[in-house]
Every structure is written in structure tokens, then in C-alpha cells.
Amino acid sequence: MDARVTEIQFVPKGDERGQLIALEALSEQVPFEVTRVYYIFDTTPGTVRGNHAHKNLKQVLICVSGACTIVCEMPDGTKMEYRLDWPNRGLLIEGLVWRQMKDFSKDAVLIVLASEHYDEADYIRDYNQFRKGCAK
């Protein structure tokens, strides 16, 4: 699978009562079956989460409250930084992409939709191993 990071704009449906965003698996915004959902919240100031890549997992990241920054490194060494600061924006991460989550606001809640159950064997947690694997 090619490494790819795609910014997603969700279309809210709303009126004077408020806004609603509905996400469906196997859609343009979530192009996989959602097998696992988790969220990160109450993050200690200065904490950097992630610091790993996945071999096969696909994810959609959405900061449904507050804000955080996602730093993605592609196999060719290109780094991109994304600020998720509104619940109608997300990030689709596919393939071998090194990711870090940082700069969490006090009220940040980052929800992640994942294509697979947790599998430690899918993680690359050593940055040097990641870079060596990308050099092949």
C-alpha cells in the first residue's frame, strides 16, 4: 500500500439547533470498515503521542474538541504538519507513515477510527527501523 495522508473536510448538516456530522464506513471520508475506535483526551501539556508507524492500519483522525497537531513523515523523508482544530476536519492516514500527535489544547479530544483491531505486530515503534524499512 502506498503511504498517503489526505486532509478530509466533513460536511456538517445543521440548522439553528446545532451541527451534526455523520461518518459512514466504506465512504469517501472513511474508505475502510471501522473495526476499532479510540480517543485521546486529558493529555498532559507538552506530551507527544504516537511516535510510530503502522504496516497496514488505516486511520481517520478527528479532533472533535479543542485542537492538536499531527506530524506525518512519508517514506521519502517528507514531513507534513496538520493542525486539527475543528470537528469538521480530519486526516486519513494510510500506509507506512510515521506519525506524532502533539500540541494538544487543554480541552482536546482526538478520536481515531481504525481499520483493524489492535495488533502490536503492525506497529513500527523504532524510528531507525522505520527509516531502514523505507529505504528498501
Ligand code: T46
The other form holds:
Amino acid sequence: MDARVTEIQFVPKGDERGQLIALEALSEQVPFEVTRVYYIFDTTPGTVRGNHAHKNLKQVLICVSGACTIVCEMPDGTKMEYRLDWPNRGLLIEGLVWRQMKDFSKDAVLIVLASEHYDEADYIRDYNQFRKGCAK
Ligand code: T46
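Given the form predicted alone above, I would also like to look at the protein as it appears in the form predicted together with the ligand.
Let us now look at the entire complex, which starts with that chain.
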């Protein structure tokens, strides 16, 4: 799978009562079957999470409360930072992308929709192995 990071803008179904965002599997925004959902909250101030890549996983990250920064590095060393600070912003991460999550606000809740069940064998935690583009 090619490494790819795509910023997604969700269109809220807003009215005078407030906002609602609906996400559907196998849609343009979530182009996979959602097999797992997890969320990160109550983070320790200054913490940096992640520091790994995935071989095959596809994920959509949304900071539904507060804000955090996602740093994505491609196997060629290209780095991009994305500030997720509103529930209508998402990040689709596919393939071999080294990711870090940092600068969490106190109220940050980062929810992640994932294409596969949790599998430690899908993680690449060795940065040098990642830079070699080795998915073994
Ligand atoms: C990712 C970023 C954005 C589970 O038991 N099941 C799960 O589905 C997950 C995601 C984690 N865990 C366990 C494994 C560890 O004992 O929860 C603990 C913390 O996981 P980890 O250190 O991998 O968390 P992060 O925040 O560094 O990374 C997570 C995801 O693991 C990863 O896939 O892309 O969020």
C-alpha cells in the first residue's frame, strides 16, 4: 500500500440546535470498513505519543474535543504537521507513515477509526527500518 496522508473536511449537518457530523464506512471520507475505534484522552502535559508506522493499517484521526498536532513522516523523509483543532477536520493516514501525536490540549479527545483489529505485528517501531521502507 502506498504511504499517503490526506486532510479531510467533514461537512456538519448544522441547524439552530448545534452541529452534527456523521461518518460512514466505505465513503469518500472513510474509505474502508471500520473494524475498530479507539480514543486518546487525559494525556499527560507535554507527552508525545506514536513514534511508529503501520504496514497495512488505514486510519482516520479526528480530534473531537480540544486540539493536538499530528506529525507525519513519509519513508523518503518528507515531514508534514497537521493541527487537528476542530471536530470537522480529519486526517486519513494510509500505509507506511511514521506518526507522532503531540501538543495535546488539556481537553483533547483524539478519536481514531481503524480498518483492522489491533495487531502488534502491523507496527514498525524501529525508525531505521521504517526509513528503509521495509514493511517486513
Ligand atoms: C496509532 C496512533 C494514532 C490496544 O490494546 N488496542 C488498541 O487498539 C490500541 C490502539 C492500543 N492498545 C494498547 C497497546 C498499548 O499497550 O494500548 C496501549 C497504548 O497503545 P500505543 O502505545 O500504541 O498508543 P499510541 O497513542 O502511541 O498509538 C496509537 C495507536 O496504537 C496507533 O495505531 O496510529 O495511536
